[in-house]
Structure formats: structure tokens, C-alpha cells
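The chain that follows stands alone, in the form predicted alone, written as C-alpha cells.
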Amino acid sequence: MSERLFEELLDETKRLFVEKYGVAPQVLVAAPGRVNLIGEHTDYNGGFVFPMAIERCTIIAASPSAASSATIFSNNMGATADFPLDPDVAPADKVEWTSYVQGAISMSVKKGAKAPGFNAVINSNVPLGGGLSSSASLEVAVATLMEELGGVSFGKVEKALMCQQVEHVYAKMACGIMDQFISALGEKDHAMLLDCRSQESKMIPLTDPSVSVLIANSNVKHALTGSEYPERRASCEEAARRLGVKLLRDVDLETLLASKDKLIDEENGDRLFKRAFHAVGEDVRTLKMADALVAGDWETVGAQMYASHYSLRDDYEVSCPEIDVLVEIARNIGMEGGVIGSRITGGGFGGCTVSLVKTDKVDEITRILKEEYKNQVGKEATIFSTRPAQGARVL
């Protein structure tokens, strides 16, 4: 976010803490949300992703207390809850905001954070349910707070992996490593090319001031955590099994096409092939886009973004009409109008698009997207631009 938006969020968080607890906070931490430039639904296939931290974040203000537990107010939820500083708290049956917080606290304690009782306020301007990883931002922020209060340093990679486990165990979502990695390891003015199999990351400069990242929230969210996400993951695992590999990362396009018959049957039709075709092709597109970004080859960058979107729409089937409208509006504006490329970002079924655009055309592109989206869909889109932001930190 701009420095002004960050300062506003920070000031509000400190003010809320004083209102709730009567003293100024002693510790302030922040962890960003993220947008994935390309590389969608490749993480759990051992492939490549290309996220960047965004200038929207979760801030936590805290101070030690005389209690033996943590009392935390979430401004976004408008609720206060108490959290045991216990490594063995069992996950709740129903996943709520408290699940992410308790998970991060319990796993931090298990890893050696000897935090005292404390009071805290959580405040975030990462859009909820928009595919910008508000949950990872929250988990990583809580873990960063536990490091600071508990006198330990987990290391950025270890912290990211721990927060991924929070998601798996306490939020019951079998996510890959991307969201937590970029929230913990993000660097200002850089995107991260992450190999999800080796967990090796490479920072790719995104420093050209003439290019900005524009995020358009469709303000539509179709259910993802029910049957859709597990089905996609299971289909990829079954496709890999039939192809005789552990992960689809181990298959190239030529081999996949030559083995198409193995993935088509009466029960599934061509569904398994389509899922695998996306996953394998998306790795190719992600690596091409990273190389093109370094070279300043914006035409290739845009081509990979649009190809990614159409694959997610047609082969992986995780887009929706509202998102498709936003992408087509951006494509119709075109390179001459300042749009380099556009695609769906996040898990799908709603949420946001990400576009690379010319900085001097941001206002005009935003105006057109909002007007056309309202005309065609009848809904308001929430749009903001961002630069690649810094990862989790103590303020």
C-alpha cells in the first residue's frame, strides 16, 4: 500500500490497543498478503509459482500481561478471544479466525517460543476471501509476534513451513507453500520465483517504475474449500499416479501429450488430462514469464498471463463469469491502452484478477475496469495498485 495507507492502518491499530487495554503497545509486527503473478495450482504439484508480497498487510499490536494466556481483539471480526499459550491445543471442529491464531500460537510454543501472557489487537487491510492470502498474512504475523515476545528466531523458511502446517492442521486446508513463503520471505521491489519441490526461491527484480501491478477484486466468492479444491488436487495426484511419477512436476508437455490415453476413461472423460495439461503447462508459462520479466519483454509477459488465465478457465475450470469479464475488459484495453497482461489470481471461483499495467495509465485503466464491470455484471469491483512489498517484520 502507499506509505499513507500503511501509516493509517498502523495508527488505527495503536489507537485500538490503547482503547482496549489502557496502555500503549510495546510490540508491533506486520506481515503482508500476496498476489500471484502466475503459477496457479502448481504448488501442490511440486511446480513453480511467482508471487509477490503486496502493500496490504496484517498488523498486530501487543504488550505482555500478567495473565497466563493471550487476550486478542480482531478489529476485522469485531471480536475478542482468549488463547492458551499451550502447544497441545486441539483444532476446533469449526474453522474460524481464532483457528489461525491459536494454530500459530500453539505451533510457535511447540517450536520454543516462551512467550508470556499478552494482550493484542489484530488489524488487517488484506481483503478477506479475495485470493490475496489474508490467512497466511494472519498466521505469519502471529508467528512473528510470538518470535518477538518469546525470544526466539525460527528463521524465515522454518516460520513459513510452520505456518503452512497451521493451515493444514488448524484451518483444515491442504495448501501448498507459496502463501506463507512470500509473506515471510518477500522483498521490496521483487517478486519471488519459488520452486515448490525444492523450496528454493529466487528473487526477481520488479523495479521498473513505469510498470505497476493492478489488483481488481470482483467482490464475488464462490465456495472453494468444499469439494472443488480437493477435487482438483485429487485429480492431479491420480494423473501423476497413472503417469508413473510422484508429482506432475516430473512430466513434460511432450510426455503428457504422448500419454494422453492413460488419463482418459469412461468415468472421468478427459477431466484428468485437462487438469494435468494445465499443471504441466503452467510451469512452462511461469518460467517463461520470469525470464521475460528480467528481459523487459513485456509482450511475452502478457502472452503468458493471458494463456494462464484461459488454461485456468478451460482446463482447470476454476474461473467464473465475473472474473472472465474483468480479464476481457483488460485485454480489450490492450497494450496501447497500458495493459500488459491480466489473469485470475488465487485459488479461483471468484476473488481477484492481477494485471501488469503502465503506471501512467493506472487511473484510466481503473476507471474503465470499474465502469465496464458494473455495466456488464452489475457489481462494483474494488481496484488498487501495488508495488512488491517487504515480507514479515517487526516494526
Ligand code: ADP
Given for the second form:
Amino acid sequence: MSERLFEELLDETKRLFVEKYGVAPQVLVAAPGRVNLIGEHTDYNGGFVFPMAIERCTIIAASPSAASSATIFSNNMGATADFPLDPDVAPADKVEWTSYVQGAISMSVKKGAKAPGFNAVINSNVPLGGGLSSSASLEVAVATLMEELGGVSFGKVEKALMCQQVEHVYAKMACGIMDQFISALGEKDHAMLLDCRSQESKMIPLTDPSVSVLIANSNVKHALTGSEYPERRASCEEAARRLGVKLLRDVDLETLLASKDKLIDEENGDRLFKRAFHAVGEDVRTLKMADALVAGDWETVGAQMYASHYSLRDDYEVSCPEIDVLVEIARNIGMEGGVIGSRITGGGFGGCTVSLVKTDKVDEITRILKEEYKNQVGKEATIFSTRPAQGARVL
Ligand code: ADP
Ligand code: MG
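Coords for the form predicted in complex with the named molecule, given the form predicted alone:
Zooming out: every chain and molecule, the one shown earlier first.
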């Protein structure tokens, strides 16, 4: 199924290249999107995240040209733009698709990629703006293309860090390191346990083909005043300050519980405590889930996912009714019906849930989720299954 999706995307990309430029492409690269299995809102607290690359990716087809710049068509945007191979192109005021591409080109050139002018086609089957990091897959794909055309190798970690800078500087998004790391370093049949403080990563095998990952998009995104995310960050920083540590990562659960009164006051009530309790507890759950996966202890794996969800719902307060419905439907199907665990994934207030499910039950679970979600919420959920995929590569 997913092999087929990839082949279709690849064939389409090659065909578009020939249509546009009249020759076959000489270079093909791909970089995947991602889903986070557990470890939510831990990155800026220096904690652990546990993403995996999905079987959806951005493919770029390219060939050197006689020009001194790059001409690139994005099939997803239905637009072509010209990109100078110049390390000093300033970020545009208004962020557009070209911002990601120009950022990755300029930073790659700055890092020593001596690419000639080239023609290219970008084509992606990661949903754009769907919380599965189409942006990181685009940045990492462009950087991988620049390595190939420019005769250099940045190293995977360096490439990921560079692409994070692209997102910060050119897309003006102050993201953590997760998305670019997993897109660059992902491995087939593995999830990545990433320590956001040390930036060390460890690949955790998820080789059992009888288990799949089901991603369900609620197709809601609650418009917020933009105050929610800054509040969570500020609360965590304030909690860390009161506990006398730099990051909440540096506090264990016992210490946190023993210091509860430092985080409760008239002005904030127990808000700071609840935020910290999520952040600290989520690290414990993430490590526990990684261990349980290795041991094939599915009960424990599922328990961590549900506990993570309820913590995000009740203590961190970043879920929403539609997402809660998806998780409860999955939970009601239960282990007997093939659902190991389920939770919200991503920043919150809408977006997707991630569930671990039995591969032979994927169709049935998908059917129930769609039907029940429609009944209860009145909306369509978009659902697909995947296995952990390979990170960025030259094809
Ligand atoms: P997400 O990363 O969750 O998909 P973002 O808002 O961070 O959502 O990134 C989406 C943006 O990235 C798009 O609006 C577009 O500007 C850019 N982008 C991603 N993939 C492509 C693509 N294949 N072609 C052109 N632009 C893309
Ligand atoms: Mg993004």
C-alpha cells in the first residue's frame, strides 16, 4: 500500500520533470514527514520526544542547467519560482513556500555546497499544514539535494540543525529540533528517542510488522489568540525558576511533588503545578514507552499513550473535544479490537491523533473511527496507517 503510494509519487514527479524541462532528471531525493508517538510539549523543557518518520515524503527531481540560479516547480503549490544560489539572500517579510526553499538553498551554499544552476520539481504526499511536518520534509529534501548537487556531505545531525535554522530564520517559526532530526535521521522500522537537552538520539526498534501506526486527522484547528503556546512556555519557565533549575527536565517526579507548594499561589492557583506535572510526567512516560516497545509489552505501551493524552487534556489543557472523541473511540475499540493505545499528537487544539494498532485490524479500526467521529462530531476524519520509514535519502 505505502510502497505503492511512494512509487506513484515518484513516477508523477519524474513525469512532471520531463514535461517541464524536456529531459529526464539526473538526481532524485526524498525526505519524510513525521509523527510523534509520545513526548509532547517536552522539547522546550529539555525533555524527551519520540518521533518516527512516516511513509509520506517530499520528493525532488533535479538536473543541472546552464543557468546560474535554480528554477523550481512545486507541484503542491502549482507554482514555479527562481532561486539565487546565494548564501546571503535575506528572509522575505511574508513567509511563503519559497521561504523554506530559499532558506535551505542559501544555508546549504553557506555551508559549502557548490551547486551549479539547476531545474527541479518538488512533489509531496505529506499533507501541507496537517501537523505531519511537511515543512521539515521540504527543508531536509532541499538540503539533501544541495549536498548531492554540490558534492558535499553535511552529516545528518548538522543537516538537521541547519534545517532547524531555516525554519527559525526563513519561516520565522521558533520550532525545536524534533522535526528536522527525524526527517534527516529516521530509520525504517525504528522510532527515535531524542533527548532535546543533549540532542543525542537513539533508534528504538519497532520491527514487529503486526503493529502499525494509525494517524487520524480531526480536520479541526481551533483558532487561538496565539496566547496559548506562549503561556505554556512561560509557565514551564516560571515553574523551573521556582524549583531552582534551568529546565523542567532537571526535576524528577518526587522532587516536583515534594515542592508542590512552591508552584501554587493565589494568582495562578495550581496552574503552574499542573503544567510542570505534565512536563515532568511526560518524560517518565516517554522513557517507559520506549522500554516497553523494546520488550513488546503492549499493555504498558498503551497505558503510557492514554496517560499522556489525559495529562495533555487535563493538566496541560491543550486538547479539544473533537480530538478527545477520537481518542475515546479508539479506547473503546480496545486491545481486543486491535487498538494498543491512542493520544493527541502535535501542539494541540486540533490536528491529529496517533494510535498504535494491530496491522490486520487497520481497515476495521479506520472504518469505526470514521463512522463514529462523523456521528459524534459531524465531520470527516482523514485517516491513514503507516510503519516507521527511512529518513532523507538519495534515490
Ligand atoms: P506542517 O509542517 O505541519 O505541514 P507548516 O505550516 O509548518 O505545516 O508548513 C507548511 C508549509 O510548508 C506550506 O504552507 C508551504 O509553504 C510549505 N511546504 C511544505 N511542503 C511543500 C511543498 N511540497 N511545496 C511547496 N511548499 C511546501
Ligand atoms: Mg511545519
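Rigid core here is just the name for the largest C-alpha set that superposes within 1.5 Å across the two forms. Numbering follows the first chain given and starts at 1. If you're wondering where the values come from, they're calculated on a predicted model, not measured in any experiment.
- Once the rigid core is used as the reference frame, the Cα position of V121 differs between the two forms by less than 2 Å.
- Positional change of L214 between the two forms stays under 2 Å at the C-alpha, relative to the superposed core.
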